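In structure tokens, the next block holds one chain alone, the form predicted on its own.
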Amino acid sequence: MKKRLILLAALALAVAGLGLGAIGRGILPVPEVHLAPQKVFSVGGFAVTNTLLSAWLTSLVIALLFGLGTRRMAVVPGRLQGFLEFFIETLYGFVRGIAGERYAKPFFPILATIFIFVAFNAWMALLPIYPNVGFMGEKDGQAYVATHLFRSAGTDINMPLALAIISFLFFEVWGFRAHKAGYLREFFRFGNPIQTFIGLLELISHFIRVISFTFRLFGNMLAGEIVLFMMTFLTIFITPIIFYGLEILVGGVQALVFMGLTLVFAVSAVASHGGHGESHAAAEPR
């Protein structure tokens, strides 16, 4: 019977909503979706942008979280300790399961820097701070938020990009440490005409996965701000929650596809390739 109450009255808001959002009275303002980052002030010359100022946010909030967790360590672990423990051995059973007992070690780092920071990134969005606060505008009489304070870092191109880039040379270093010159012989293959075309084309691809990985990470963080502008503009009760339920399981499946991919990448610059890298694969991580 409770069940039925709560499904009910769950409905009638979500009618009441769809009545008195923007399409039952249009009581709301268009909302604006900026592709730019917004500049928020200059220091010296250097704008500082609302994604700019977002990625800090994050930075501070996790140091803070994972300060806090391990300040006073303990082998009963209190809640926030035994939390995060949790989080990082998950993490870390992960890397292994794929890179193995060898690599794990050494990868997991920036691995788990990498989803630790683009989920957290994707996650605070969410918060009401992000679309609310900022500085005032005016359009058809009336106020609204011309420039936000804060604005997801992954809406930025800039920051998918830096990501992107630190991935590839993530893979890109192993694989010389791994394979040493030899590592080149995956790309410059001079024995036949098609060996050679094989190798351009190896080369290619690992400078397009710059591009893949910062357009998949960017346009899905995009897509998902208009989505929860536009349904909220729709409509103000319960159907929101829904869409802000799926970005927050959209933040972390792209936190994991982004980490997932550069370890995958990584793995297979580490392994050996055919004939070159069967003395150097084998090198430990130091």
The other form holds:
Amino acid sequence: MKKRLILLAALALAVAGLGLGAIGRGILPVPEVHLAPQKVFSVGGFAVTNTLLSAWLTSLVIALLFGLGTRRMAVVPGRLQGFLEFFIETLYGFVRGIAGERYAKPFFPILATIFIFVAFNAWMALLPIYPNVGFMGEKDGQAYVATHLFRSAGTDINMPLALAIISFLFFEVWGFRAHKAGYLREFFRFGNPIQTFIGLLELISHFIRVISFTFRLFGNMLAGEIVLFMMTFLTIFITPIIFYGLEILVGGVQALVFMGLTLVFAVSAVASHGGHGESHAAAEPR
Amino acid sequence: MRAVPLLAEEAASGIGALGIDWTSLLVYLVNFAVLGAILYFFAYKRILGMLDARSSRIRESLEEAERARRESQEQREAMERSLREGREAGQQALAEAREAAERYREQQAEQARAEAAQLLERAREEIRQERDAAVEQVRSEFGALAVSAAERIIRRSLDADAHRDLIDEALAERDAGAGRN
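Having seen the form predicted on its own, could you give me the form predicted in complex with its partner chain?
Every chain and every other molecule in the complex is listed next, the one we just looked at coming first.
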């Protein structure tokens, strides 16, 4: 009964907000959409943005969480150690399931860091300090947070781009480690025009991955932020909670997708690859 | 608080509006590397090491339990074997004891029978000797009596009454002699 009431209220508020106009108008300032991050302060000419601050805060929280949780490792774990072990073991199991025992250990640190960094950045951004703490401005005679102190690092294209570059370097380096110069034969296939064309497409597709990685994460994180702003402005109560729940899920899914794709590309790079009449056995990791 | 002016890139259009900044990109890369290193040394290494250690400990415990179970089974089997051997040895000893007892009983019975037969034989022998002695004695006494009677007959007149008296006297002497003996 309670659940139904909450759902009905959420629905009514959503309908009212979308159909009759924003309920938050006059109460909340009209949300602004910033594609680029906002500068909070400068250090020697370098602009420290709110997304960068957020990334540092997230990194600090992650480091503290794992540092405290693993400070005194015990055979019989406490709650935090048990949770962290469960978390890491689940991630490791996922990586091992796809990469196999041979590559799971060398692949794991980069992949797990990608997952943890992306997920925690997304989840941290749901904390109330993110939309509500910052530098005040005034618009139409109303005070509002003009520059947020923290903003999800995923909404700064530089972060997804940096991760995409790391991911790209990761699977390409592993491809070269596994097949050495033979890895290039995947892209440069001579003798047959069709094969040459396929090789060229393969080469382009590898670089396209950087772009797809970047914009997938950036788009999802930015869209999530905008949806939360808009739903809060439109309905103020109850309905945003549902979207907050959705964003928790989206953060985890995006982290998993980023890590999973990097893993699949890396496995594909180290695995035997043929296509132009020859195959190369995957080399032992060194 | 006053808001810090927005980034210049935000005013740009196209891809520039996204705010791609190479310095920020580099900082993110460095940030990721530092975070990765921290996580590697303080999380992955410790946690995966602990998981490995725990799984080897569990494996060792299981192996130890299996070893203990096997040893216990072996000991139980050995105990059952020795119990069975002991029982068999006991039964064998009992059978041997029974056999020896039977043999001894038979020996004793045989011996008793032999002794009894010997005693019987000896008794018979003694009876026979006694009888022979008695017969001999009777014979000798009767002879002497007869001789004595004959002497007396010869010494007296040989009438019928005297003859009868002599015989009666001789018989009475013999009975008196037998009663003394």
